Every structure is written in structure tokens, then in C-alpha cells.
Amino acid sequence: MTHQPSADAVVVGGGVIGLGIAWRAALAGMAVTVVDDAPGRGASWAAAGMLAPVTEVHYGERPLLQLNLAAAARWPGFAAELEEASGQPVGYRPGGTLAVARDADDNAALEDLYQFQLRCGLEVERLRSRECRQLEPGLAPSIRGGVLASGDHQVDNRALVEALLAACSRAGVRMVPGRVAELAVTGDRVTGVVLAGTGHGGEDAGPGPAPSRPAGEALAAGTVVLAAGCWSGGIGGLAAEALPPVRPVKGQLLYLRGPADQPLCQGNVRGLEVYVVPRGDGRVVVGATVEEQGFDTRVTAGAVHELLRAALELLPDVAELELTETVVGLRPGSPDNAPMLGPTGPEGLVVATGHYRNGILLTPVTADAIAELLATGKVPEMIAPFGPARFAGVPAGSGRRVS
């Protein structure tokens, strides 16, 4: 087994959560290493980038709602800091979300959601069909009504990934391409990670074919942060009960493109079966399926059909757009759909996963809270309700819903 110099923290996983934590921890003066075989190209790349705590609110998830609202409030400042640190735009845009009903049944369901949002103290406005079309002229004439959540915004998730990678580089974060096979454990403490053999070289590899990375290469660390999304429950080296119960939830999305000077819609538009997110440069994201299909990453014709059908029912001009890309992401689901954040299992192990459909939204609060935990050893109050210990006894890798 070969060893590399010790880091204050090794972050397992280079999605927006792992990169955000690494950047913030490096700014706090820590030596940080991120291990990922394709940084930023997992669920973070496949997301739509909606920052929608209001329209994404679900029954039985009020504690998560408060965390989501706190994250949304941090986004403007976080986006500005990240753009300054990276020198790259992240595509943060206000604009709100308009949830609309296709028919009377949809309108009844939307009314139930609206009443629940009001009980939660959220700022929402009930609109008639004509008012909806005044806001979004491209809506189908058959739309029966809507609910406007002006506080919902969006960010370009792919621009966010690139900006985080640049900010990490500027902050001195060491990027190690590869995959973690297991955690290194000495006694009752995690002391680092052991890498699987890969066909990639290290970050200092020169031009030409990259040399293979030897299996068993170890990276020592004061703390290991497990932020590998839906793969976090499959890391070796620990007893099953010490790993987070997280599962993959498949989501298929479509990327469309039209004229930048003739936007399909001004803000996010969503129905009960689909959402449409305009980027402002002609790109449009249409998503997303929710499928319990394990680690399957196939794009299916049925999903593409259903997404396009549902989008066309809301915005008929979708038919004129170019279909440029189909993409699949695996969301990290937890038993209660809320993230697992904080120390767990042996000393020296911190978990930051299970963000499910809120990974992009929760990036600022997760990054700041976990970086604070790494620096002080204390769990910030904001994330205390989301400790991994609440799932004691749930098998690792299952992430199954609890009743």
C-alpha cells in the first residue's frame, strides 16, 4: 500500500456538495483533497438547477422546508462570492416559479398545495387562468389556473459545477481522479481512504497516456467527508450500520434549445408531471422522472415521450424547439427525503449526502455548515436535526422510506 501526504480533510465525491464543502474548508485554511473519477459529472450535471423551496414543499417535510428556505436566502450572496472567487458566472437568476393546472383535477390538487403552502407561512399567490397567461403568454389556452411563487429562483447547475471546480483550484484544493474503494480505519477512528486502481494518473501527470493508479493507494486525513451522493452507502471499510442509508432515485431530463431572443417562458413553469426551466440563452430544461430503478442510467423512449407530452400540454411552443440532449441523474435519496449531515460512526467520519431533489438548492448551507464542523468540531445548529444517527438501524445502501 502506498501513502500520500496527509490532508486535514479528504472529501469523497466531487459533485456540487463535495466541491462546495472543499472550497469553503480550504478558505478556512484547511488542506483539502477531493477524490472523484469524474468531478461534477454525476447528479450535479444532470440537475435542472431550480432553487424552489416553495413549490417543492411536500407534506410531512416541514423541518426540511426550513433548511431549504435558509439555503434559498443564502443563494444570492453565495453566487456572488463564488463568481468572484472563480472568475466565472454561475447563471443565478430570479424569476419565480409558476405552477399551473391543465384541467379541473389539476386545479383541485393545486388548490390543496396552495392551502398547505399558506399554512406553512410561504409567500404564494393564487392566479386565474388569464392572469397566468399574462405572466407567461406561451401557456396553453386550456390552463385552468396557477400558483405563483415569486421567491423561487434558478441557477445554471453546469455553470455552477465549473465555477466550483475553478474556485477549488484557486483555493488550493487538491483534486485526485479516482474512486475510493474503502475507508482506512485504525482502531475506532477513520484515518483516511484507500483508492481503487484506475486508469488515470494523478493531478501531476504529464501529457500523453495517464499511468494507471495502483490499487491500495492510501490518502491519510484528519477527517473524511463522505459526499459521494447515492454511492455513499457502498464504501468499504466500515460496518454497514456506520454507512448512510442512501439509495439512487433515477431522474431523466431533456435539454432543448430555441432562439435566445424569443424565450419559451420567462420563469420556471411547472405542472403536476413536469417542470420547464428556461436558461435565458435559448436553452430549456424539461424534467424530470422519479424512478426507483437502482443504478440504471439508461435513457428510455417512454420517459422522453412522457416529458415532451407533459411539457407540450403546458407550453405548446415546445414543439418548435430543438431537442439537443437527454440526460440521466441518480439522486441520492434518504429514508425521509432529507439530507444526512454531520459526524457518524467512527471518529473522523462526516457524512454529507441524501440531498435527494434539493442538492443544488442546499449547496450553500451544506458547504458552510460542514466546513464549520470541520474547523470547530461542533455541529452547527442549523444542521443538527439532520444528523445521520436518526437512521440508526436502517441498512446502508437502502435509503428506503420510513413510515
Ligand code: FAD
Given for the second form:
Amino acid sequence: MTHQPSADAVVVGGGVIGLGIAWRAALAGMAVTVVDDAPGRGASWAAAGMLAPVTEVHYGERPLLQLNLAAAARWPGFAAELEEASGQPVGYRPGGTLAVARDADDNAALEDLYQFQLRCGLEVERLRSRECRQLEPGLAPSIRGGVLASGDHQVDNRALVEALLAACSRAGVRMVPGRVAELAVTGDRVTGVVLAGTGHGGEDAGPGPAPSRPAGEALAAGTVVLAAGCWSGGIGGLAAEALPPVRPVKGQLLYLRGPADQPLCQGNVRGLEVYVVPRGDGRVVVGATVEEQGFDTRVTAGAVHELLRAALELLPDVAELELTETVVGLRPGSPDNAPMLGPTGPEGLVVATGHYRNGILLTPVTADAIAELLATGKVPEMIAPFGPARFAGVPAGSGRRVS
Ligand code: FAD
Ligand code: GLY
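Can I get the form predicted together with this ligand as well, since the one above is the form predicted alone?
Let's see the whole complex now, leading with the same chain.
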């Protein structure tokens, strides 16, 4: 069905991960095609855009922390390059993140986290209640204390998506508005992809309208990069074990709006149950739930209630803001919460998914590392610990935690 490769690489999925890889690979001189019928409208659109390796650090995830820190260090340069290449702003804002405690229990948990952050060598500062309120006057007087991570920033993830699309277009990336049904396999090699026909293929077939392409159309490629987020485990053509064990982790999130000249807060503010991200133009993002609900994308009254309640406890002026949008996204979760990056299964297949809660943060390192892999055939050292082979034998679609 496939013929001589018309592309050096076909990227399955046009979220920030697929688009970032396509852009960087095209800049390196490769002929790149991205297949997606709703590019940028998956988890990448739903995200909060925090670039927060320090406040999102979790026990038992030290290798991931190193990758996250490397990604954060690349962000200023990456944002500047992308703005130049696309001619569009990405809303990178180095405002820091203040994690606060509402009560004594919160304060004990925050102290534990602070001690762990110190052991990890991270730049954090313990603040008393008064110091927190000096930084963020809108905080509730009852706030007991906080931890400031000056290096945890944000980007406007929706502006990032639009900028990546523009940069891809300018760099000559071919965008194919369709869905991949299966990988084309010849002998022990992946040689391209086969597109789905009309019909959306069920609830786990990804966001966006049904494609209108004829069934079975094939695109040949030197390498296929599987970057379809939480849908990456559902592509046909290979045994389930050869696909990444990725699962959807539902996140509900809210957009609020207030006057741009009276910001709710200066930087990101988070409690144990909620985070608040001010965009600087009056928009405020409040997130997010973390739910194991499969491919369910319903907004629930309970989630909206809990997010608003938790945000109000930290920043009472939330009550004055307009609720403008409710959002649901499906994070691509992996068994150890770290991404799967690199060659897998037969020759000609590379995986870039499983970025879970940090895909926006990890866009620059993922894009550069996978583009380098495509150009040289060698796995860059930085992503070597994150090879998909670490989950050999874990079936696609499970993605369940192993620890
Ligand atoms: P996606 O953006 O989901 O893109 C996958 C793409 O693949 C989609 O466009 C889809 O249409 C396409 N696709 C699916 N199936 C097929 C197919 N068969 N053929 C072709 N295309 C297909 N990360 C951070 O770093 N900071 C944050 O603050 C943050 N907040 C978040 C808040 C929420 C509520 C959520 C849900 C996520 C958040 N994340 C955050 C995580 C981040 O959004 C994800 O890790 C990241 O967007 C994953 O990008 P992706 O490109 O892999 O997946
Ligand atoms: N990183 C924030 C979230 O996933 O909700």
C-alpha cells in the first residue's frame, strides 16, 4: 500500500509535542508531515500553561525532575525563537509561583514538600503569612504561610499552539487534516501510516470532527513519530505490546475574567487542591481536577464547584470575576508519570508521548531531542532514561501506575 517515502517523517498528532517536533525537524532540513484533524485542540489547548518543575515536583520522580528543570531552562530561548519564527507572541511570563497553606494541616504538608524541594537542591523560599500577603495582597488573611518558587513561570499554551502552527507552516511542514487508523508495516519495519476514512471511530478516537478522507489512504515515511497524546495507544497495525502504555487522565479547568488593570494576583498561586494562573490580560485560569475516568470529557457541576471553592479560599476576589469557560482535557498519563521518548518496536517507529502533567513545560526538550534523533539516528543522552522500552510488556492503553 505504501510507496517511496514522500516524507522523512510523518508525525501522528499535532498537539504541542507533535508540532514542536515537526517544527524543529523541518528546521533541520527534513521533509515533515503532521496528521491531525484537530491540531492543537487536545490536552495542549486545555492546559494551564504552568512551567513549574519546582512546585510540581513529586516524591519518587527525581529523573523526571532533571528533565523538567532542563526544559524550564530552555524556555526563555525557545519562546524567543518561536516568536521570531512565527511572528506571534506566546505569552511567556516569568512571574514565579507561590504555594500557600490555608490551615495547619496544609502548612505541615507544605513544610514536608519544602524540605523535599530543599533536598533536591531546588530554589525555594519559605514565607510567613505576612510575607505571602506582601507579595500577593489578594490572598485571604487566613493564609498560614507559603513557599515561593521564583523560577516556576508560565506560558499561554493556546498562544503556544497557534505559534507552533504558524512556525510549522513557515518552515514547510505539510499538515494533513485526517486521522491515522494504523501504522503501515512492511516486514519488520514501519513504513508509514494509513489514514482513517469517514467516521470518527468511537469515543477514544480523539477530539475534533470526523475526517472526510477516503479509507485506507497511505502516507509513506522514513520514520513515523507517534505523538498522539493519550490516543497513542489506540493506533492499529502493531501488537498492543509494541505501542506505548498511555492512558487518559481527565482534567477539568476554568477560565475566569476580570479587569486587566486590577489583576487578581501577580504570579501563579497554588494551594494543595487548586492552582490559579493569571494571564496578565484579565484572564485567570483555575485548575485542575485529576481524574481516572477513561475518555470521558463531560464537565461536571461538582468539579466546577470544588475548583471555585478552593480558589475562593485562597483568593476571595475570585468571587467578583466572570466565569467565561469550562474546559476538559485528557492528559497522556504513563505508568511512572514520565514521558516515553525514543525508538520502540520495529524499525522506523519513534514514540513521543506520556507527558502527563508537564507536556507544555517539556515541549522544548522533547522537540529538540526527537528532532536530533530523527536527524542522527542516535538517542540524545538527555532523553535516554525515558525510552519506551522501560515498559516492555505493559499493554498499550493501560498506562497504569507501577508504583
Ligand atoms: P495533545 O495535546 O492531546 O495532542 C494529541 C493530538 O493527537 C491531538 O491534537 C489529537 O487530535 C491527535 N490525535 C489523536 N489521535 C490521532 C490519530 N489517530 N491520528 C492523528 N492525530 C490524532 N502541562 C504543563 O506543562 N503545564 C500545565 O500547566 C499543564 N496543565 C494542564 C492542565 C490540564 C487540565 C490538562 C488536561 C493538562 C495539563 N498539562 C499541563 C499537560 C499538557 O497539556 C499535556 O501533557 C500536553 O498537552 C500533551 O501534549 P500532546 O501533544 O502529547 O497531546
Ligand atoms: N500541570 C497541571 C495539570 O496537569 O493540571
